[in-house]
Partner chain sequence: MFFDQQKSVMAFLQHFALLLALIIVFSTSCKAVTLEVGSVEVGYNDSSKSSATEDTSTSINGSTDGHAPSVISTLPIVTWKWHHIETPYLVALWILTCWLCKLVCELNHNVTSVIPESGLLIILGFILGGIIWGADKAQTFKLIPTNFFYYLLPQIILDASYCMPNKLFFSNLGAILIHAIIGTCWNAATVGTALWACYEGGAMGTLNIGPLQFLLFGALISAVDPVAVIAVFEEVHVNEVLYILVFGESLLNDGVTVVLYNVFDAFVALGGPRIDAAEIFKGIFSFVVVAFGGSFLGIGFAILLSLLTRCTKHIQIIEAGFVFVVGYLAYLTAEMLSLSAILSITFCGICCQKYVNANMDEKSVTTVRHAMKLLANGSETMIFLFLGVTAIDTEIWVWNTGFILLTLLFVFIYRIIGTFLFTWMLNKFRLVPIEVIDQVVMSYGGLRGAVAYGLAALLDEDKIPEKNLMISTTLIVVYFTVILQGITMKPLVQWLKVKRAAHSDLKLIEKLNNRAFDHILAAVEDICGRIGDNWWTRGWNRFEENYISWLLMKPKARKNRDYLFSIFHKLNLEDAINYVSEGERQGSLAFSRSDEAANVDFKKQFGSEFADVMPNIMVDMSNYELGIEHFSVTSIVKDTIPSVSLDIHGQDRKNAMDDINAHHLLQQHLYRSRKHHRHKYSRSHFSINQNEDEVQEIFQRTMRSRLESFKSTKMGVNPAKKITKHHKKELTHKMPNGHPDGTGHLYGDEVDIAVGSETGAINSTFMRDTYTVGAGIENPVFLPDMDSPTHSPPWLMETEAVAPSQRAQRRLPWTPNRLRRLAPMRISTCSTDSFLMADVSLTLEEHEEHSQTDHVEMRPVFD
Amino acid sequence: MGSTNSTLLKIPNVEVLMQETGFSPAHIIRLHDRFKALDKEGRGHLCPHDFGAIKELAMNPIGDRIIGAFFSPGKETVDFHTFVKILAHFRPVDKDRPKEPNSPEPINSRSNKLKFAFQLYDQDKDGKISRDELLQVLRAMLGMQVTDEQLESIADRTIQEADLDRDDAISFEEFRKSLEKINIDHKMSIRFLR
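Coordinates for the sequence given above, by itself, in the form predicted on its own:
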């Protein structure tokens, strides 16, 4: 337990970080070790190319978009706290954790998971998923498995079904409604300790 405490003491504001993210001390230490392993040069921050060492992201057809989600517009680096907060979106919901009155919605709430997923599609950050943005993701995910004509048909049908206000794009609210019956917690969760 001594090394656990000494590692935690090296992380500034670790108590606040655990409170905000819901990660346990063991999770934080494991994430800190992972962060340090990715930060091979010991700079104290990660750049987009550092994520290339994560083979699951390298193999993921939308890995570039996922990596991009770690970085604020105009920023080329991410520190440990930001790294942990982004990963908290993928923490399974703790149904036993009591909700504190007046506390902000947890990072890993259904709504925040959906906002995170929405931004992977909404690349121009205009608050809507256009047909072109949807096609880009479909092309990346399905690639050569289907023809361009089939991809366009899928995109058109998706927008037609989700676009309730008929503006030829999908707003966040429409995105949320279209995924009401999907178990987002299950689809967007990573077990951090195995």
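Could the form predicted together with the partner chain be shown next, to go alongside the form predicted on its own?
Shown below: the chain alone.
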């Protein structure tokens, strides 16, 4: 326990972080270890190329987008707090925890999880998934087997399904509506972060 506390003490504002993310001390320590392992040069923050060094991630078709999600626009680095906060999106929702009436919406709420997914598509941050943005993701995920022509018709159809105001793009509201039936808590949660 002594080592636990000493590690925790090294992290500034750890209490606030735990409160915001809902992670237990054990999680924070584990993530902190991981953070330090990724931060090979010991600068206290991570750069995109630190993420790029993860081999599996490089093979992920939308890996670069996910890396991009860690960096707020214009910033080249991510510190431990942001790192943990972003990972907190994937914490399963805990039902037993009493809900405080005026507490802010937790990071791992359904709509925050959805927002995370949405921004992966919406690369130009205009609040809409345009046809081109969708096409890029589709191309990355579907690979070589599908021709461009087919990709386009898939993209058209996808947009058509979600697009309620017929602007040929998917806004976040439309995105959320179209995924209403999906159990996001289930699909966007990782067990070991519980």
